[in-house]
Amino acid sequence: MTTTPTGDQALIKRINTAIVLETILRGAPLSRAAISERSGLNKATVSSLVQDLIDGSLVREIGTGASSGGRKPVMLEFIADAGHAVGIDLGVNYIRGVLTDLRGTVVAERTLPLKRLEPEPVTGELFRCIDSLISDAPPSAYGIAGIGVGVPGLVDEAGSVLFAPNLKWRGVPLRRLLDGRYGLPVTIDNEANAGALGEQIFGAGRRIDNLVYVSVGIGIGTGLILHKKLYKGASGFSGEMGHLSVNAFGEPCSCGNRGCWEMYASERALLEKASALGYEELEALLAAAEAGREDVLGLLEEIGEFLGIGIANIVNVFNPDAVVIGNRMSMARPWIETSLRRTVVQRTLGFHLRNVQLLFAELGERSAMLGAAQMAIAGFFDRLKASTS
């Protein structure tokens, strides 16, 4: 007589699969004997769920490995090229994006010119770049399993931008339009925590608990990764610190307030006083400061101290173990690094300033992109975990 499994037993497979999976995405080249020595399943189940991935084309035996006694251990690895991923950085004059496998490793990678910021130019842009992508993609078990995007504003659970200010943006919704072109599953978020989480599996952020991501481009974002988590807040909007208030009678914002921290301290802000001296991009800008133009080079000191004062900020609220500066003006480290470091200790309480952290980020401009990228594998797996049965 045959019986259906029930749904304890759909489940703990689903369970035990997962926990199959990250053992070998953690610690390959493992054997089955060692899959179960740390996971803590019996050797019988590891090897039939082991089978049931190979069958699925996500891992596969790739030799023998050294013998502690007996026959020698077959080993096992992930197939990263199984699928891709896309990972889009939607910026405000750029669209940045990478084609990885499901490891995070770069397959290929584009970058386009922004000159409008409506919507309709914005995303056939989108699209070009994306097509572009998976034009790029080697055949493969699972084809393109995820696109993520990283843009500059309120995203809600929908994947719709409820406001993006800097791209002057309302209810754009970015999710849907891409799943109407793609069919593929679609992950929309903030592009500061899209950089966090690039930052935290790719970059500076490795092996750190608590960081804050900063990210400094035509405006200013930050990401939240508190106790190895993605932090999102209670509606899913945290990170907004750009517009944190530093001059309460200060310039308009194109937020609606007054005297935001990225009018002080962002490339826009940057780029509105160069344009008095002639400059008009920041690549010229920084060529003009390793020429050493001493007017140029006070702009950049005066952008770092700002940059400084917000940052003190951050570390008194969170009191983080590190504090991760990204995007573009990450590029201006070498002019900006000493004020901004000055200005951090001379403003931070003593006792938060202790154990704290200071760095650039690792991916310089690419940690968006490769985060959002994560934040398709991520749920890629999430869903392949939840159809294992």
Contents of the next structure:
Protein chains: 2
Amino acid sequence: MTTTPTGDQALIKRINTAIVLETILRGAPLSRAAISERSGLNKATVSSLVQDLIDGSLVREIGTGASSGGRKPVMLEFIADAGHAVGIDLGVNYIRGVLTDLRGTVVAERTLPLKRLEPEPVTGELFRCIDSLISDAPPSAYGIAGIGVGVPGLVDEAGSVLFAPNLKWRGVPLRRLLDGRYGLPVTIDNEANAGALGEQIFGAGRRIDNLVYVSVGIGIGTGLILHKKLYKGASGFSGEMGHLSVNAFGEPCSCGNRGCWEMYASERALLEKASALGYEELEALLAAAEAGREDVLGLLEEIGEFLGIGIANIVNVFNPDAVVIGNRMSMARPWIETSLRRTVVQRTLGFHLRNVQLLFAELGERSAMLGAAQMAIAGFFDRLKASTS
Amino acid sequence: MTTTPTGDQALIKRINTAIVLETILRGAPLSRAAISERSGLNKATVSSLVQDLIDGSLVREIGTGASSGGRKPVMLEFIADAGHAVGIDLGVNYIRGVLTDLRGTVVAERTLPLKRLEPEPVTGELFRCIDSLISDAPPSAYGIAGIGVGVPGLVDEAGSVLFAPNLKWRGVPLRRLLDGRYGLPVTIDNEANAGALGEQIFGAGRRIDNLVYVSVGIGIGTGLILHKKLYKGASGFSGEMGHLSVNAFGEPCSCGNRGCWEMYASERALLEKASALGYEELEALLAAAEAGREDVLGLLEEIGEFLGIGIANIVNVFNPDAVVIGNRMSMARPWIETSLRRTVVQRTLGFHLRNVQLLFAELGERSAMLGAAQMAIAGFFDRLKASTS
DNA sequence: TTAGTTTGTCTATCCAATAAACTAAGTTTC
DNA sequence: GAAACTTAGTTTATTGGATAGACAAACTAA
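Alternate state requested, the form predicted together with the DNA (shown: the form predicted alone):
Every chain and every other molecule in the complex is listed next, the one we just looked at coming first.
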């Protein structure tokens, strides 16, 4: 049975309440009259819906504003600390956690290293990190609104980590574990998807409707935001563009394909070549680049070119408004940007190139963590909209 | 100003009218009581909305149905010939046109060859084709509901053909030309997008939410249907996957990139190799394959492999429910399918492979034409929904 | 003080969906 | 074949939103 949700008066009210809340979120501080004008809703309707939002502890009056020759307006604002969200970036050798308010403003932050990668010790550390963040949350009307987690692997709709090669995880029911312990709404997603969201809301991709976030770390992951929404494939995971083959006749990859992009353009690929020059870590390599070492500069220029090859493919396929390069490799921006841009320009169809922006992550290593918090916040608002106010 | 459409009673009525119409479209013949049960709408509401649809010539009563111990139900059906749609596939050396009813059932069909490719002679032929199809339309309540056209090139939001390499067109304002002549709603889109829609509604991809249609002809185009909707990139065109590089170090392509997929796997690529064997046309080549010529079979097997290389990339990136191979190369199915499937299996990530179907177009060369008609039909229903009933 | 302006609320009205009663038109049972 | 039961579709009264317009409150300008 395909029972489409039918339209009734409650639906109208939910829609209009969402419009009012959205208007306040975007333009606060704002008066009722201004909301009415901007939204097209009747003044009386706005008054009534605002009262509901005030009763629901989501909006408050913050005194009067300036008058232009009449009664002074009563200004309204969203109560950002009506609740808090936990965002986690579960990395390969670290856990980065953040507590934010409902606007995404950071309230507390914790980073801790991971020594062991097995699910049990990692979840133990994860629990302690979350416990600590939750204990930092001031009391509020809605408490902890949700927990979002970005993980370096494939995640299914049930929030289980199907496969995380660098953690060597298979089938870890992360959402169930967290839900069982905290009894809170939990969202689990790929690290690149979380990063894409983070950059779209708080970083380089603010207000860009279609963007591709390319997370260049040990491997290469991608998060797609199409029509303002995260795109996930048929079974909930897509964007494995690290395994897009850029050389069909190249070396075999562990994934079964040949000549995968991440074999040429990832941090791992860079470090493999760098070890011949005597560098074992990205940080050391970049320090050498900073010092002007010619061989290192050549290596980085080459990596920029390989990144550009894959990004040109991405632009040709998706024709996005922007491509954002994130994760650890974004630190190498000064030394890869020139060759990267040159390659993309050379290899991209003219019509696409005309409109695409090439950006680097503004949030650096915090993209995924802040994006994960945003996933939790978005879930909170979605549930709000769905409930019969 | 971002004036979100606000919710009011008219919106409810539009939503519920759409639900009722959809229910009838899916399950006709159907009684009012059955609609009420399936949709969850109250019987009285259904009665009232059905009356509106009857008044609007979209639904009619077709006598009583069987009773199971009570009053006999009055059966309803959608009036498929309340209007008609014109669908055009504008090819490189042909125009294929169809007149369908609002269900997409073919009423009349016309194919004509194109000798000259300049915009003026082509539009002349196009007008004559459309004139003739329109004259075939029986009188109806809504008349010609719209015209849809699929073209082999990039199309912008205004319905202008920005660039069609094989027609050598640049900046032809096709929608404006057709709109000016017929005063009807006109939809212009890429041939691959039209084909994707055609196969999703009428062909191999029926009821599949996420599919990639790969149109393998002279070049390779792709149409993406994500979440049941055609995906177009930021500026209205995407899916130039023919120019996805599968060999970053391969031969330069006219597009500026190197080793583009369509240099290896298109009809043109096949025919270039085939000419060494003495074949100049795909049909002749396939006849030779039918006759068991070993060299030709080897050539086709190779093309299958190259197609598989690109499709594996597509599957890794989009993780769709299905990939549909269409256009002229679908005729070669018997000789390319084995190597194609083998290559895709070898080169695709296990998690994605598990769920993806590999299909061949069921509509053959008619995909794009029927998809174009569907674009016009969809436009008609969208306008219906938008109008304050 | 007076006139004009802006904000926000109140009131009467409209409109779509709904539940429940009702009419219509059948079938089943004995 | 009459009574009992079933199902289809309509009518009626009610509910709960949004709205226009009147209005009161609170301000500015002069």
